[in-house]
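For reference, the chain that follows is the form predicted alone, supplied as structure tokens.
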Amino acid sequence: MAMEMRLPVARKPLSESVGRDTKKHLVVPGDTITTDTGFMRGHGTYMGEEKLIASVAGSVERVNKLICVKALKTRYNGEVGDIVVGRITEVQQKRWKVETNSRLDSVLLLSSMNLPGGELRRRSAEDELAMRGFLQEGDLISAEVQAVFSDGAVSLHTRSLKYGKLGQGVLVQVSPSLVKRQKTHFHDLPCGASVILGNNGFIWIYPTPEHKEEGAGGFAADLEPVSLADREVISRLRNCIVLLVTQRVMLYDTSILYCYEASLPHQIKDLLKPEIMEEVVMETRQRLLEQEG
């Protein structure tokens, strides 16, 4: 039986010419950001001896007179309007608890979701008894952040037909700081698969449906067998996302598609080998730089 063995090698420093993201001002806890007292203190900073000091490792962001540090690796901090992918962890009275990669469990209220069939009416005791029939422990859902409470907990809603229960696919968990904010986070890629880029760092890859379910209210999970070709596309996309995350490249539809196209000459199982990973990411970065112009 053939066996491949690899020995550890010294990690190469990242090239300075890999993109514009490397030009950011990076700090670690205890670093002095500025000694100018005219700036306001934002998240990830504190004042000490009339200096603004970083309290987390990340990149410095400045908006007018406000300075904050965006952590490179962090839990999800919810914002109203964010698209998230989450997993049901508990069914409670008139609500579900959802794991969304934040510090506290998120909440999906029975009144904040469409009923099956999309009918609009008050929720009754029968609906409450049937909650486990709608969503049960372990189910994956896509939702939108409706509100953020004072303790940081997040309230979700699935009132649009594009949200709801997820069917067959692959879940990839990454750091929320690597998901780029865009107008839409639902993307049908030309390679035959679709992705939901959750702002919370949960990414769902699934075969593009041939026809959209309209009257299902977000509960019709397609459990038909997935073809081998679709499974290969999904596996390649999954490895491309892992590869981009390893190299700290921002995730959005264009970067994922460019990485997918750059990976086509290689076998799916070889994509996570260090030398192939470096080659694919370098080509992806080059195309992104050319596109930015």
Contents of the next structure:
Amino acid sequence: MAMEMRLPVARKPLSESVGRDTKKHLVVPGDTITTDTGFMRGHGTYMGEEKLIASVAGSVERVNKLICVKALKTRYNGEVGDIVVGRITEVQQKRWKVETNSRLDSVLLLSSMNLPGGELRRRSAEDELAMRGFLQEGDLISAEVQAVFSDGAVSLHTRSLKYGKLGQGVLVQVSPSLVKRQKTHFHDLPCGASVILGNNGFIWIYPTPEHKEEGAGGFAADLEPVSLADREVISRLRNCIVLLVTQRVMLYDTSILYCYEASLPHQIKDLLKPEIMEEVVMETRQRLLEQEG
Amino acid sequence: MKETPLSNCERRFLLRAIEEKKRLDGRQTYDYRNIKISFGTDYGCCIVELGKTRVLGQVSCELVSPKLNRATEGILFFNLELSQMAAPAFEPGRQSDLLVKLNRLLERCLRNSKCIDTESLCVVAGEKVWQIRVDLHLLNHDGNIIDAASIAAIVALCHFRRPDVSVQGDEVTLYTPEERDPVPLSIHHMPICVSFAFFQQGTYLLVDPNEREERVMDGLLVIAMNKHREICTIQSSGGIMLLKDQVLRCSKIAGVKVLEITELIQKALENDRKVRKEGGKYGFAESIASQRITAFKMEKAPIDTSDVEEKAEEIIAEAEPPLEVVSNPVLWTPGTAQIGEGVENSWGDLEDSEKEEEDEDGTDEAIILDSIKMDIGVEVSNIGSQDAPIVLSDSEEEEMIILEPDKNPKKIRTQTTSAKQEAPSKKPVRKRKKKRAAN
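Coords for the form predicted together with its partner chain, given the form predicted alone:
Below is the entire complex, every chain and molecule, led by the chain shown above.
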């Protein structure tokens, strides 16, 4: 088998994104944001010596009189209504602990979980004993944030049929700051696969189910073998997402789709080579700019 | 920080690979990872690397009063610490279970086996004895902490020199290292722990599990042995049921492994002794100097190159003969010619030289140029239109085109090489399958 060898080279700085009107105000911890004392302090800032100083590394956001610093590399901070993809780490009494790339494990209460068949009733002792039958340690689920506790821990619920246990697919873990907030995070891409963009940075790519099942309620794990064509689409999508992440492009359905189309002339395994990455990302960025303006 | 959970498919993958007798790093079932021992400048300080697991061991001594019920024996004190830099899961308050287990095992292995002669540590019976303290710090956790720690402990003890003491009647004289050479401890034998990880309820076993394998294992059997095949300690954890012949088999394997490791330790100690005697440089600065902080350190991976020649010959036979690049002298003015200087490196710019040759008499080169033209497409015509032909007065050639360096030579190169790679890749795959059937 012919082998390909590459020598390490100095990393090239990321290309400046073309056509940005306003330069982002980037700060590092300790930088002075402003000496004007008329502003209200938001997250990521603190007042020291009559100046507003940043405490995290990120970009400064200003809304009227409120200044806050949005960190670039951070753990997931939950907000009500976010879609997350998480992994069950523990099964406790009447709840599951879910790992969602945040500072504390998230909690999924038994009462917030859909019973199979979509029935609504009070959770009994038998339900508690049968918890492991629904979700075990190591299972992946998609859920929505119901509430945020005072210490920052997040409480999840799967009270809709579109949430629940995830079956066959590929998980990509990225930084939460790269996932764009949108109206919907469940996308059926025209290229032949579906994707769930979790706000916590966990992205789930899976083959589009042929028909929407209403009865299962998200528990039946579909173990039918996935066809080769679907697998190729999914692996190409996965490489595209990794590509976009290394070049720091925001992830949403349009950007992923454009990247997929730009990557079609290349082989899937070549997509992670630096020169091909730059090419594909440049094309994606151009198309995104054209679409915006 | 809590450990990130292992995904189900990773767990299944590891277990399936173990069922097929394959390990992630390519080792065999009974193979140990590379053991590297380096010594510090002080006596009794050493770092042991078992693969990526690193343990730092330091021995120190102190004169104290002995225990009341053991008036003529010295005191041994062992302490293993899991440093926070070893793994993200190790936090100041959180490591108790693992820590207690490892410390207890280490104590049983070294203290109860009486490998160190504690009677020789007595200075004045009932009043002054030596207290030997062994401190071990785990610097990096990549599986099998106990083996690395036991090796580090025994190596540090063998390397250590305590100050010389002489007793004359009631007087006790403690000599400094300058007055009299420090004296080594009296060590009877070297017990070394060997770990066996069990999977699928004891059906499969692996020696020296690394971190991933430890996460999916069912149970662990640790046997501490010395080179005389005496078992010092044996411990089975994880709640798996082991059969008698399994345990006997493991002890035989442990015997072989301990012999190898003891040899390695003796060699390392001997080397260090020689270097110190000859007055050469010793210490961590010497042994760790070869690693640079900014470069990735990759261990040499053994690659089987037995059949590379045949495959290389196949590839050469199928490939086209290399194109001849003839450097043409560029005639600037009568009497001044230029060969090769001033133009960009034409290593991969095949079409540059082809273009020049074509202008003169490129009959045999035209075929190759055509094939490249198919890939390039628009590129060649662009180059042709950009450069105006410079006609030189006294030159014999009709048309001389000085090409600008091609903008995307790499793209063309990858396309042609990828085409070449497709062709020979099919044959070796078939060859490989035959090999497996033979196995």
